[in-house]
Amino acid sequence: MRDTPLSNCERRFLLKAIEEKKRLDGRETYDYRNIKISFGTDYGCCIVELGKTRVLCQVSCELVPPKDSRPTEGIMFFNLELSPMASPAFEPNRQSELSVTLNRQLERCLRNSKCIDTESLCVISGEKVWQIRVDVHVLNHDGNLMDAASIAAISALSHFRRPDVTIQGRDVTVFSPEERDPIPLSIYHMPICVSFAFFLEGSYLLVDPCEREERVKDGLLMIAMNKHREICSIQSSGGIMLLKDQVLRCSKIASVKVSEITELINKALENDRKIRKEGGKFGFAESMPKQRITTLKRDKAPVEMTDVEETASDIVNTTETTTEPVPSPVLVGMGTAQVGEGIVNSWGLDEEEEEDDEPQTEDTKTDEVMVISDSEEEEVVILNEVQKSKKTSKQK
């Protein structure tokens, strides 16, 4: 299913707003949307919300034979999926151009930057190593998928714990988390992508473009950097020519944003570690608000409860007591009783009065016209009641 294209009016409105340094959600030119990082119950599961863009990342591991060219290094595998749940423009079971681009950029950002010590993943040289698999699933697409995917991937890798192993000769024993504490990965640094969108042939620049802003952009620049201001990867797309000053300005902005996001990731990891140690609630059940789970939940209406007893007593005192006797139930037999024995039944009296009134209304309407047949195919015959009475007398 193809996505609905923007109309010319929407396109002109967006470009005019960008010229006036205004954005649809009220942000400034270099502002990011709100970032929320939450971890699952298992190690290595992470959900990142970048505005309305939501990305789920799951890290897993298994023992596999190593590559022949690198027998003492572990294997890193990345997979990013775009499901139709995220956007109607994504087709299921089909690799799109956007999916291939995001997968390659994610591999350049995390694997080629050597942010993880792959030699520590070796169990037996040339025979068994750990393969770390990073699966990224896009839950909702509202622009800037690369930044959200990179934040989710590095957060999940930092949160992940692999099982502990022991080696006796050629035998490898893998211990469960209940037997031995799992071991975290050795991470050297945290590369994070920062995206810059260019408009009107590079005259205007926006950080963290949303989905509608991405539709009208002329070019995109993605810079992967760590907090030490080391550029891990850089990629430009869209076919526009960027000046050296523009790239340097983007790198300075990216260094500031990366340091802020890295601090946010470390804070989220520290909070999760503290809650797990204390035995409190953690995972998605604790991080997700209730109104997202129960959509029909309503807020409680505030009720004034200070003078309830006084108000109730006033209502009881002001009500008039009924003088009519209330019939008491009469026990007829075991398990049966009758209320109001000996009292005249008044049920159905109103209906009988209405039935008595109906013939009177018919007598008064003597001049009305009677329709014998209302069929469209047959001829409609209309008779007055006087003619009808004459005909009936003749027949007799």
The other form holds:
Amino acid sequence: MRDTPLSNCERRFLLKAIEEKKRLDGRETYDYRNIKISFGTDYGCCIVELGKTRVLCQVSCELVPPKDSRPTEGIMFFNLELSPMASPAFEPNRQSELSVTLNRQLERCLRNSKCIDTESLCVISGEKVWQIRVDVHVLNHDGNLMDAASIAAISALSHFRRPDVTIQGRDVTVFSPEERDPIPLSIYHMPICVSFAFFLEGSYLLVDPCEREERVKDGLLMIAMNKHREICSIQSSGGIMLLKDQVLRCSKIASVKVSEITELINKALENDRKIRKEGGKFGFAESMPKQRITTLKRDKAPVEMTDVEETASDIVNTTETTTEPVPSPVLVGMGTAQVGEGIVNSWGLDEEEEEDDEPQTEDTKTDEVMVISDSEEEEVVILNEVQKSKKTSKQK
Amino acid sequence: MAGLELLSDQGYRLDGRKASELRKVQARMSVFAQADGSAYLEQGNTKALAVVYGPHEVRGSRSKSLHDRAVINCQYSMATFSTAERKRRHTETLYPRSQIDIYVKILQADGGNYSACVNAATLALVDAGIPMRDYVCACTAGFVEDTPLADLCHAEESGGGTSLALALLPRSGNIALLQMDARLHQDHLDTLIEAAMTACKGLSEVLDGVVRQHLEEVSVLTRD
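Other form of same protein, the form predicted together with its partner chain, not the form predicted alone:
Next comes the full complex, and the chain you just saw is listed first.
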């Protein structure tokens, strides 16, 4: 299903607001929306909420033969899916341009930056290595999918525990989580993407665009950094022209944001670890708010209350009295009654058309035949018990 | 690729170039008679071929056409790996409701594939006579031990060091595309972009020379 196009006035409104440095949700230019990271009951499952954008990431592992070119390294496999539940514009099983871009971006951000030690994933060199599969599903699209996806992916990878293995000669024994505690992955650093949207020929930029803002943007600059101020990936897209100092300024803003977000991720991981150790309840069900009071809160609006009674009585006195109620039903024929007259057909149909519909044979005895409905398609004719031969009812 | 020194003590790279030296660039325009514009570009050992068709009526779905501007359809394919990536960019407020097709093919890849494509495409567009605000020149740059390297070859790119691809409009200094992989400390970003920009400017002069020379040749042939 195609997405509803953005109307011109909405576009103009958004651009005008951006010119005046205002955003729809009241944020500042460099503000991120509320980020909430929650982990599931299994290791390696993570949901990230960036405002209303919701992204789920699941990490899983499997023993496979390694690639021929790299026999001592494990394999990382990334997959990002735009679920149709996220937005009416996403169609199932269709590789849209957005999906391809996001996938490539995620791969470049996480794979090329070498944030995971792939050599430690090797079990038997040349024969068996761990393949770590990262699946990201977009659950709700409200802008800035890339940032949310990268946060979810790196949180899930940090949360993930792979099964313990022992090697005896050529035999590999994989222990289940009950037998031996699973081992976390060795992660060198956490690359996080920060997206900058450019508007009005690159003169205005916004961090973390929401879905409406994304629609009117000219172009996007995506910078992936880690908290050690190392840039892992830069990608500019869209038709925008950038200046060098714009890029440098964006990288400075990105470094600040990334350190904040890394703090958040570490805190969430720490919380989850603590709860699991203490034996408390963890998982998605726990992290969703249960008891919520929903009220409709309305701001107090000042209302002019003086002279209310006088104005009310004035209105009552000056109104006209209502018309007489409709007379009681008129008995038309045996078993048929008519209430009211009905208003004139104001649909602009030609009078001739209506008359042509009725066949001439019916009009011979008009006092016994009454046409109640004046619709063209349906003609309901009232039958009188006496007139058996005049039975005509034309229905569509 | 451990063991290979990307930058020797005397400041020479693997292929004997200095840090900021570009590879030899050779280009020819109007290589195909059928297409509206075509160009063949060699940047060192990387060879790219670009062909431009258009502006013409929008093929395929009518809905793709924009009422006030042209749709540019780019298809990039590598001869050896046959990966085709399609990208659509909407630019050029001239030629409303039309489509310009740009097909780029890499014949030999030796680092800097993307930049060679962009440069070849620029030449092909100039050859097709499509008015452009400026040349679009692209170049890669890398970073090794605090020294920026310009125009990376394949060994340097896959060495795992930083590589930055930059497409520049030389006259205005506007960056049309910026793409970087692998880790780089934020403080080095400035020097790296600077190096890439100077390399692009140098490249633009070469491209300009090629265009002028081609014009001369064509005008000589058509004069008589």
